[in-house]
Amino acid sequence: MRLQTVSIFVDDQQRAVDFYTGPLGFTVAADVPLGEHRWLTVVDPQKPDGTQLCLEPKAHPAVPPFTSALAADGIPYLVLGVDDVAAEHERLQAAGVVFTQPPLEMGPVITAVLDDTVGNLVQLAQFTG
């Protein structure tokens, strides 16, 4: 058994794919029209057979209150591992990405939190211990 796909709920699928394939550097793994929405996944280009991230529309009525509450409380919905949080923070800020938390060392991990522009906070994590 392996982790195949995880979902993140997004306000707008096209803006999401633009952000996740633009500044964050993922590549599209699947883009299948499904009525008014798409089965849209992205993947790490270094691991094309790795876990895919589904950019899931917020179509279910339970989703907007849930994701809004997380964002209002500053809670990231997704954690992305990176080798160097400080370098990614600098690179992404230069690309116009907005951070809600700059790099912060917390024991065995350094984290930073960014706004993905489609309703979510995303944490970058560098494990040091």
Contents of the next structure:
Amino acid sequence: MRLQTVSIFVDDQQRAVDFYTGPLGFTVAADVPLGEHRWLTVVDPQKPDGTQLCLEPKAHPAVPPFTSALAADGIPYLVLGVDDVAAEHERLQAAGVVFTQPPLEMGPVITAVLDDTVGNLVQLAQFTG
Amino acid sequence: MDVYQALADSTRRLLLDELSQRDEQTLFELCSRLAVHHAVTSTRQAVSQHLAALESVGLVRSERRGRHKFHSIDTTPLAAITDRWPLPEDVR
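The structure above corresponds to the form predicted on its own; please give the structure of the form predicted in complex with its partner chain next.
All chains and molecules follow, beginning with the one already shown.
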């Protein structure tokens, strides 16, 4: 058994794919039209057979209150591993990405938290321990 | 609640310590700092209530910016303490 696809809920699928393939550097793995929405996944270009991230529309009424409550309190919904949080923070900020938490040493990990522009916070994590 | 009651709780004092390290923190960052720097693992709800207590006496200000809420320290209410019991001339 392997971890095939995980989903995050996004305000707008097109803006989501623009952000995840733009500044974050993922590539589209699947883009299948399904009526009003799309089955839309992205993947790490270094690991095309790796776990896909599905950019799921917020179609269910339970989702917007859930995601907005997490965003208000600064709670990330997704963790992305990086080699150098400080360098990514600098690069992404220069590209206009908004961070709710700059790089912070937390024991064996350095983290930072950014806004994905479509309703979620994403934590960058560099494991140093 | 007054400023003395607000300061009487150790978790609330730690929150002020962490906010004096860096202003404009989310609830998530404050909870992380309490856990990692102080081994305080109160629930987010409890920390949120402590922040509300600090906010009610003006020691913390919160600001909503876009989708997110950020907390800052405001030490102005602490003047009530030295107004009541003034510091000696040669201190500070």
